[in-house]
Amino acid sequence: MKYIKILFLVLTISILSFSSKAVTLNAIMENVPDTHFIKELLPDFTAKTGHEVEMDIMGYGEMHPKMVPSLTSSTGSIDFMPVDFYWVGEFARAGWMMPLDDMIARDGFDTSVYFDSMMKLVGEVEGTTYMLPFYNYAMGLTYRKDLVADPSHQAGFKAKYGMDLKEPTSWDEYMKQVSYFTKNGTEYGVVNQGSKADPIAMEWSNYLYANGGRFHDENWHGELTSDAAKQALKDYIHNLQDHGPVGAASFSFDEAFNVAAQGQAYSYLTYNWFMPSYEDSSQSAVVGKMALAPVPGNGSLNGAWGWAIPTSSPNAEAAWEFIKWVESPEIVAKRALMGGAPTRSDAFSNPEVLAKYPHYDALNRILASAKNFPVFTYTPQFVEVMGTELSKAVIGEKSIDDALATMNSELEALAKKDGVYKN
């Protein structure tokens, strides 16, 4: 009898572990560090479930065109997928993502561990949960903490501006620091990623929020011709032209990072996941000298990908098993320790993670208050318009007022086309 009970227990565990026929799950993934970290951890998933995972890894620009044919098919070839916030409106409107609420409730998966800003960006759409947040790329201020702590600079800054030199919390304070450190401690006070369309659009959004502006009101009436928006673009052009390197108007984020990483710039407003690269001596001359902070004036722009299951997925239940596994606290912590960019809040209070990456304390503050970019069906199209108009203003092809007016009218036209604009 004792032997039979033991055998029954073993069989029960096996049935629970392999609750469905073992399958091979297929996914299209971006060629970023988090994808490779997850790939390294996949043997754990296979050992627990019996399912294999095949990842077709490619550049960002290749993903959307390759995903759409599968998403529009009655039975697709993709079992689960990462969804950039750019695509959320389009994918939700088209009905390409499976609602997850029933599976979340059935299995008791706790979604309260995610920051509200994350769930609103790559989690819920109009009250339905279509995704679980995957990785974040919220933007923050990276700056030279060694210069801020230097007594000579503290005295010089205080004498010039009548305020203490410290981690900036107001936009005016930061702008003064940019001016002070240009040719005084560093060659440039700031380096910008001015390339169109995505780099400049994402970076300038922080300037907009830091100046108290926003893209639209609750009815999607554009607010890009406001005084705050005009000041944000004036500040951006001023920093890029007067306090940064020649050619920054064409820099993408990698070129801008290289300037900051070589110690030539006091600050770079960028994606938080550059912090580990600053600590890599093979890429950086400022190891131990950089800090991360929320964009002064509470301007940090949110950014993230979410895990979703296509409605055309041939193995939806097994795909859900994968998502539960990859977003479990244990796997998320392991990915964070490998240098990943988690979205679960418990990863930011994990002592082991904090010991290895002290900047997670600042990132915790950033994610708790980050502001979202407009998410609707035509987000990618609006980014193209926005990037083009901002670039024209930077090079003087258009006035600030005219560039912002075009952005504003195009935002409203796309919102009307999408049906979210309300009179």
Given for the second form:
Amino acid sequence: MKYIKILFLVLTISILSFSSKAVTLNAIMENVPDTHFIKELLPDFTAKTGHEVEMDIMGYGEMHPKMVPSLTSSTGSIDFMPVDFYWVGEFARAGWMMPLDDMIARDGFDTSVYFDSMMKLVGEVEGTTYMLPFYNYAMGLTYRKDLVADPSHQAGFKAKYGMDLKEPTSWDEYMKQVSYFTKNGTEYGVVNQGSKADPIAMEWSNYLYANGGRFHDENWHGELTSDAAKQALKDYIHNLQDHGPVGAASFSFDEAFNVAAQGQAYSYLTYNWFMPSYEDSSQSAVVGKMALAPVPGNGSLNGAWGWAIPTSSPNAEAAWEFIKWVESPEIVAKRALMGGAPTRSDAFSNPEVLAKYPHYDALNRILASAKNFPVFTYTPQFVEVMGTELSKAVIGEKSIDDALATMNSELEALAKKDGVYKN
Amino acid sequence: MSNNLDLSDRRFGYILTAPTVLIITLVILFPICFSLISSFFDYTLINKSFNDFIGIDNYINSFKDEQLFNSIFVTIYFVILVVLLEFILGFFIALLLNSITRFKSIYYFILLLPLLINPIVVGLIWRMFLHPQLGIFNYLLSLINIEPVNWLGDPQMAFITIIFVDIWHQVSFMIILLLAGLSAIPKEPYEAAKSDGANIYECFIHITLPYMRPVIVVTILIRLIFAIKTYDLVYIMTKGGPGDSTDLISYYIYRSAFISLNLGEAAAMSLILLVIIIIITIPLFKYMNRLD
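Switch from the form predicted on its own to the form predicted together with its partner chain and give that structure.
Following is the full complex, with the preceding chain placed first.
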């Protein structure tokens, strides 16, 4: 009896001491698959640390307006947060994110497992690490591999263009394939996401990089009036109007995906996380027929979210515990196996992950070569300008030269306003 | 003695109404004053302080902004068309509903349904219906060999489509108010007119319209104000595009505040919008007062 009393006392003291350290972490999260996968894995975090996590899950559009009031107050209500690359410049300049370098060094967290481009996009800002990359939404080429493997198409393509029909690696090769498959094996050679502002701006960035163009030089002098940029916009308008479906100028990514998923388009240049959806027979008529590849001509646009701790976080240490846990190799591998889109390179060499999702091999290649969108304080504003100008060029309201000239001058004006433009 | 009583009564009245006046002041006047003050500062989401006074620069920038003027013109066209078409259609349906006696509640319920749906949901439903390849509208048109219509990808068609969807969603509002006015008209004038040999058209012109005038003015006034502030439909359906063909002013101001992060300039634009609404509605208010 005496031993039972002692045991009871020890247990009570343990529970009390455990619960005194344990906190409930609050976060605002986007309503995307990765969030739900992490939510499923949370009991493991609570078992290891005693901390609970409350996730306020919402649509992308609601996140920023809801986060900012908490970030601007001295004691906020958010303990950790995912940060879209769009917001990195703004959040860093406003001082809303806590530097993580000391915590990373103290606990020996290995950041070399992340791709360089990923750390530059959603990791470091001017030499300080504010985030650890969370999930990626790099863009790639999704195309009908069954059509490419078809012997009659291979013979037809060779006869027409004098080259083999295979996964396209150069931009010119891809453009030929788009033209070849229009009304030949499928209805459209390509489906575009031409809606303003974000969909068209992101998609066209791939065209820009694939044509060898870029947004600006090292001093932020705009390069959007270059020949490469002009050719990129010419190609985009040509594909949308001559090889794509009616209405593509108003398509957001979900509408464009539906056209591709119903087998009506040979290709769709989009976010890699659509691949599992192509394999879902409840929403796709092309199960087993789609493949993912880097945008031909090394044109893939990078995209990602990072984990950050707000400077106003009431529980910064516990929040760091969470980030370490969620970005640990075990949890990242589990998330990848559930269908998530991790950023750690070791997840892409995990045999179990590759066996379940063969497209991760292509994703590995995409992430290794993907190029970043300009990240500065006014990224969202620049996307808005880009979206409007590109849309005007697509509908013929503005010439290619005029639309690009406006984009270029606005980019430089915003860069000057932000102080990143150097003479 | 009587004067003291009156005075104390008045004081008692002030005390009773004070909480209401205070709440109204806080809820209505405070945001307007805050907007007015922030419109004179370089007040952004990154720099949320009143340290950088810039005078009327935000107003000057707004007046220099071609996009804002485009939005104002798009909004004016949109408001004129939706209010006019919704009024004509709404009045016609209200007259029909007023004349029926059986299953009235069923008709009411059906007509009220669109109004009960959240505008965001309305936008999403219609986006699906209007998908050029997978939507039901183009499918039905294909059955009679009509080429697919580019509902939201063509600038003119996108503008017309937004107007159509807004009418579908909001016409019930007109019907309810106009029907309330119609059912309040006494029967006697109609009976007297009929005994004098007046036809339906004469009854409408000489009895219905004069009786309905105050209700019509109030209905148009309310709908006009709501239409100027339309935001949800373009946000979901077109994002103001293609180009800037459906870029309504409320959506443009939203982008200035929460995408361009420029709260000061957005506040200036909001106050310009407020002045526009006041200028448009003053003649209607004056007309209402004359009717009273």
